[in-house]
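So this first bit is one chain, no partners, the form predicted alone, shown in structure tokens.
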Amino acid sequence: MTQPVSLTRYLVEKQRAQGHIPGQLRLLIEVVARACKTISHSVNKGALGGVLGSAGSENVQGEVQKKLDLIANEVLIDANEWGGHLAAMASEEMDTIHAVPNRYPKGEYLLLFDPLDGSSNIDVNVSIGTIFSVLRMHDEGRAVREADFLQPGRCQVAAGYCVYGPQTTLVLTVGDGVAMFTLDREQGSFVLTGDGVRIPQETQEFAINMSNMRHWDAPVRRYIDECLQGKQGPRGKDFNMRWVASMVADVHRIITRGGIFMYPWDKRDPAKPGKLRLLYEANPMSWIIEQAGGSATTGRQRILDVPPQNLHERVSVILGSKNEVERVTRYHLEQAGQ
């Protein structure tokens, strides 16, 4: 019988055999994973733990915070600030960065996270999750500034997400492919359940909020119209629509069986380039998707090449099966005359 491979063993073997993961990065990933286990327990308790409902506050984007948003945020901060592997953290739920307190040693990494993605689904028992991204602090001899976090997504050294559904699943990349781990609650550890995960290049599923159709730009409408025409249309095949309204859940479906996820720019607020956050959502998810053989763009450029301008910058997101994303991107470039 094959011996199960724990997350710790997986990371240690990568560190030993390939030298791909420095020791401090390995420890950081393990600490984030332990924090996700704690968040998973809170999510599973639901109403029994008194964690449902609004916290009665708003985040920097003016969004109403749920109790679990704040709980998850504190769990990740408390777990990571004392270990010596981080210089600072940034979160979708915090106005600015959280530097490691002076009483603790400082490391060479920066951690960014969306502590609880899909907050609107918390109270209705639909899958939600945590997204995280790791960058390197390039100048360790000075105080950390917000500008240190404004690195394009291609500079990430680790990225992952944890989806809290019927199973708690951790998906991770350190730049050499994508691995998937499932939480074994009896053992209390994440166990490797998929390695070298690959996304099919083509798909017959798309994920988009159809209620916004009237606000879409022409390239997005063109793509979806073609999908909806089915076998009689230019695509020559029928498509199904899936939409969970939780990026973690929608992306996890794509990682598992292919598809395309779109949260594009639309005409409701033309000054905003998109809805999703570049640093906390788009960059880590795009890197995971690319490492699994997929593609991720804004419609006009690769997301991982977008130079961030501020901590809470938003961006248009189109990601998933490579051929489908390239088709939507081509429609955008044709519209722009490129």
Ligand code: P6P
The other form holds:
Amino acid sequence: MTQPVSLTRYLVEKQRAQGHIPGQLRLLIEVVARACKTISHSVNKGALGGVLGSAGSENVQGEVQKKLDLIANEVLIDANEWGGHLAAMASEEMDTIHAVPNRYPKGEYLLLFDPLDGSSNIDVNVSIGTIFSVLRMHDEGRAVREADFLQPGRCQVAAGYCVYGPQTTLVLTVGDGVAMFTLDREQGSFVLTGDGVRIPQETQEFAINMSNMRHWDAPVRRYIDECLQGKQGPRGKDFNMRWVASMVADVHRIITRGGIFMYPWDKRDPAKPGKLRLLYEANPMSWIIEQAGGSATTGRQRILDVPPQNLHERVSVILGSKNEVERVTRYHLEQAGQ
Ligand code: P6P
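Starting from the form predicted alone, produce the coordinates for the form predicted in complex with the ligand.
Let's see the whole complex now, leading with the same chain.
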């Protein structure tokens, strides 16, 4: 019987084979994975662990913070501060960047994360997850600044998410494809359960919050209307709909069987480009989707090319099966007369 491949062995062998993963980056990924195991343990306790409900505070987005949001944030900070692989961290749950304290050595990497995405689902026992993105610090000779984090998504050196669902699954890319690891709770380690993951270019499944339909821009209305017309409509096939309201769960479904996920700009707040955050939600998820053969755009441009202006910037997100994302993007460009 072949030996199960642990995350550590996978990273070591990829470093040996392709030099893709410098030692410090391997350490970073393993530390983040270990933090995700700790978060998974807290999530799984639920009411028994006294971790449900609101923390009684708001984050920089003005969103009510759940107790588990703050627990997950602390777990990731405590796990990553001392290792010497990071210069600083940024999180959806923190207004500003968190520099590694001077009592610890600093490294060349910047870690960004949404510590617990989909937290509105925590209290109703629906899948949630952690999303992370890794950038390189370009000038190690000085104190880290917020501007060091404002790099387009194409500059990422690693990205991943951990979905806390019926299984706890870590999905990771370092730029040469997508690997999937499932947590073996008996061994306490992530085991390789998928490598070279590919998304079908076609799909018959879309994910969007339909309650916002009256607020959508014309290209999104056009695309969804055509899907809803089914076989009798211009698409000539029926579509299914899913919406978990947890990006990690919706993206994991797409990574597993294809589909298109949309959280586009809408008219509710025209000044807001979208709901999802660019640096620690859209960028890591977009890179993973592209590495698995899919596409990810704002409707008008590749998400990984968007030049960030601030740490918590939001963006319109359309990602998943390549042919569908290209169709929605084409509708937006046609609207703009391009
Ligand atoms: P809505 C979760 O709060 C989140 O940021 C994403 O994970 C998810 O896709 C989206 O918001 C859900 O938003 O408006 O449907 O509740």
